[in-house]
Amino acid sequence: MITMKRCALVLGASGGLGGAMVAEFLNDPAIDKVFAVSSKQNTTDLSGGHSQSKLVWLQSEYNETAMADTVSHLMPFAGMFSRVCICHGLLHSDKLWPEKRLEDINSNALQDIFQSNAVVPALWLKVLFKVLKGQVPCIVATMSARVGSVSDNHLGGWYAYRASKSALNMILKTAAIEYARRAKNVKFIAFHPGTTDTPLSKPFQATVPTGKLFTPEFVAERLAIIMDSAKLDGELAYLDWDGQSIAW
């Protein structure tokens, strides 16, 4: 009996999540090989004493043209993959910072914002179904986040980065209804990872709850077994670190 290999592939790998989620997959003995893709070199071993061959890192810009032959290499192994880890995020940089009040809205942040946290997850969507459409169940889990809930919305401010997220599960929810009509083996998962030690929620530490701040290597974890648990119901799923539903 021939048993078909299962592929993972994450996507931003180089990220503090991103790089979790590869150490994650690498781990797993039912995923045969596990793809990274990042806009810089690997310069970290996340083999945890694997051997090399299971691990196949790509670099690549994140514009449609990179993106695509990115692809390319995956081609051989369409069908195959089992586990899709869309990582991609911005919140701040030396550039740009979440806004408090309205007067601190800016065009080019928006567009920064807005093309990292749903831009290129809806490119990934649309050059990776060929890839991913098949006979083996695929989760795709994108990372999302609560505040880009609007019913969730009780603080105001970070009008990029709430709408930008909430854009994104919009994209995520259309995507979830053609992926269902013309690749039944693909499941969406918007995650909520929490607060997540990274540089992302960096300047943001001080003020969250004593044991709500999670390591990368227990939200990888913690996002392994919601996908081990997912269903390919052809709906698109909102959940946080802890597998509970979030309201749009």
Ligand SMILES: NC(=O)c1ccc[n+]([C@@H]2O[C@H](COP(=O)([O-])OP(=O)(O)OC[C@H]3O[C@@H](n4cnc5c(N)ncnc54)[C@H](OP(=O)(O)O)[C@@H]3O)[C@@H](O)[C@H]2O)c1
Given for the second form:
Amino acid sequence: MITMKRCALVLGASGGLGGAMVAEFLNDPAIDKVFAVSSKQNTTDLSGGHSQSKLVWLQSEYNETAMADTVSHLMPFAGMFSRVCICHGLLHSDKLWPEKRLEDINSNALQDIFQSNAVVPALWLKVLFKVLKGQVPCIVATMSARVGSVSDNHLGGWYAYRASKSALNMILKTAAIEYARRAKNVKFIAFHPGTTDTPLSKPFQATVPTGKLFTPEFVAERLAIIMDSAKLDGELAYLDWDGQSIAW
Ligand SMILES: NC(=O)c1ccc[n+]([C@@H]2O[C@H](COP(=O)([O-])OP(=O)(O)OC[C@H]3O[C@@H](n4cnc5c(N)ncnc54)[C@H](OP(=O)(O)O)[C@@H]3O)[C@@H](O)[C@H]2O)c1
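Same protein, different condition: the form predicted alone was shown, now please give the form predicted together with the ligand.
To see the whole picture, the full complex is given below, headed by that same chain.
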């Protein structure tokens, strides 16, 4: 009897949450191979003592040509992906900072944040279609954020980040509708990890209540459990780390 391989794919694998998802999938005996895609080289041992041959690290730029080329390396495993995690995200850098008021809105910052938070995930959904379509149930979780919820916005501020996550959610919803028609084996989750100790949240951790700053490992474990229980219903689920639905 031929046992079909199960593969996992992590996009944006060098980040705090991306790295934790790679480690989570490497430790999952139900997964035979983990593909990690990053703009950076792999410098850390994520294997936790497991066979390094289980991990395939692919370096890629995030333009459509380079991404399509990266996907060509996945084609021999088309139809075998059961888990995909899209982990890209940008909130601040040496050139940009979340806006506190209207006067802080800046065209370049808006474009940079939309590019990493919404455009790059959208391009992955396009170029990965032929790799994900098949018979194997495939759960695609994308790192969104609660601040992308329009109804949950009571504080204001963070224009670009909030809007990019709302845009991401709409892209995921639209893709869920199309995949439900063309690739019924794929289920989408827009995931809010909660405030997690990574470089992205570092400057904002001082005000986080005790016990509410999660480790990436805890969040990865939570997301793996949520992905395990996801149903192929053709819908986009918008869920937090506790598996609770978030209002749009
Ligand atoms: N940490 C939190 O508290 C928190 C809370 C809510 C939501 N999130 C979301 O969780 C996701 C992961 O964030 P993190 O906390 O792990 O942050 P992180 O450690 O700073 O990781 C950043 C991630 O974004 C990718 N990235 C950075 N600049 C990019 C660009 N210009 N274009 C495309 N990709 C780029 C990196 O990919 P490479 O592998 O190529 O470096 C990496 O995967 C983000 O979507 C974030 O918005 C995080």
